[in-house]
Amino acid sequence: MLVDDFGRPVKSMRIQVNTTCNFHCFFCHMEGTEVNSSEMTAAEIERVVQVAAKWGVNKIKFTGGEPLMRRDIVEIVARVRKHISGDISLTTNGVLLVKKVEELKKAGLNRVNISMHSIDRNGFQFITGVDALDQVKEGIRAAKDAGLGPIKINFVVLKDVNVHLVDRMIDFAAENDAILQLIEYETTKEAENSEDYQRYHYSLDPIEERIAAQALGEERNELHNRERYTIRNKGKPVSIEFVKPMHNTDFCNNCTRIRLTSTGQLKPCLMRSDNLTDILHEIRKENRESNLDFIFRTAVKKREPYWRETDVIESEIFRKI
């Protein structure tokens, strides 16, 4: 397993198959990368796995986009399961997920995170776009009937959006045994001070407050140090999950994930463009096994936690000014 310069192990990878979706989510972060048509083949995708196993990574995530719009989505699972016997996931608006559940789940997909930011159809298609919130109920009963469990529900909450909606997300969570994961809405440090950011911006910290005080029990998603808080709710337990990546030094001292982009690069971090390493071309023109170790090695060494200190320090310092 390699260990980058700040003693983070690297365990998983997050994987972009493309960058197409039939959704238009305004805050959508496109795993940091710019939308483009460039995709990497089933192929170039599980020799990309094949050489980050090797090295000690043994879980996967992928994403788009939406990357149920891929046709041979169920084949580029099929063909990671090969190198991969940890845990395979895969990150959807759930649109498409009836007609591809069974198949997915054959190939060797564990489970899946399914992103419903509003249970109010209004609000629902203010976010996405689109009017599909029973698409999406859907999908999560037949991901839940196929077993590919357990479900994360991912909700980013915004300000004034749908930061009241919470209680009957976890009341939705609970009824479909599913584990609600409240994501903060996030930017880089340069765009802090953007008006959506300013606009959409909620702390989670008085939500997590209000759980943990009737929390049954809390553990830790060993990714990122994240709190995950189980209550009972209408007499059923259910799961709440805290991502809270800003300003966290914790959260990025614990990260031990490295991504691929769709067009073939290696990504250390998410909010971070400037310091990627390209992969594909090396593979397509086949190189030597050892080439393409060195380049993985080189993409860890470049591995910084984005969040440290010195910047949270300064940060608080601004506020107060």
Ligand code: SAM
Second form
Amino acid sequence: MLVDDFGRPVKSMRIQVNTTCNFHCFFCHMEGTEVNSSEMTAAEIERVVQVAAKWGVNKIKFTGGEPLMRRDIVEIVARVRKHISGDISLTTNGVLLVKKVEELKKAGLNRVNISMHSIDRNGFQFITGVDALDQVKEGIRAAKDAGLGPIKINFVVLKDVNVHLVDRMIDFAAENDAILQLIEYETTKEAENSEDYQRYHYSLDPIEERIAAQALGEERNELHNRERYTIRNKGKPVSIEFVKPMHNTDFCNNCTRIRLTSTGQLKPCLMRSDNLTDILHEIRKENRESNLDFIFRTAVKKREPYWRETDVIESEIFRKI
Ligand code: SAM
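Starting from the form predicted alone, produce the coordinates for the form predicted together with S-adenosylmethionine.
Full complex below, order starting with the chain above.
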């Protein structure tokens, strides 16, 4: 397994299979990339995973865009499964899930994260630009029935937009045997003071304190050291995971993933685009094992924690001034 210069092993890969999406969430970070129509083929994605697996990566997350908009998503999962014995999951807005759950399961997908940022029809449409809440709920049920669990429901908490729905989301997650993942709205250091970010960012701390106070149990997701609490909700246990990346040095110190963009660039960090390493060019040109190994190791070498102790101290001083 490769360990970066900050002592962090690289165990997982987050693969962006496209940038096309059928939703228009106004806060979307696009996995730190730009919209792009050129995509890697299923065989090319498999080749990158083959190299990564050789160097110890054994966990894959597919993302987009909307990954289910790729017609060959089942083939992609099946090809990747040949090299990965660990967890393979996919994050989706859920709209196209019903049609694909069975095939995805057969291809080797273990589980899904389904984004649902509102349980209110109008609120859902405000956030995503699409009137599709019912379809997403159906997708969640279909994924559960197909055994693609534990299902995680991704909910990005937004000030004055959906914070008031957190308790209803907990009810919904409990009813559907899902884990509710509450995600802090995140952005880069450069965009932190933008009007939009200031308007919608909401600290998850008060919600976490309230949930922690009722917790029957507490565990940590190794990735990013994320806290997960189990509470009893209307007689049923339900788990709630907190994803709090902003200014969080612990989050970055426990980052064990590398990213692959839809255009075939290895990307060490969601928040940076100045340290990418192109691997697709080599696959298309010579596809030499030793060159691919070198490229993968180079990308790992470029990994740095985004939020560091010094940045956090500086930004606290800045706030006080
Ligand atoms: N279309 C898929 C979906 O909706 O899940 C996959 C792509 S989406 C970029 C992946 C996840 O990132 C979603 O759960 C989404 O809500 C989350 N996300 C997007 N922008 C974000 C932001 N600025 N802060 C926190 N999470 C964000």
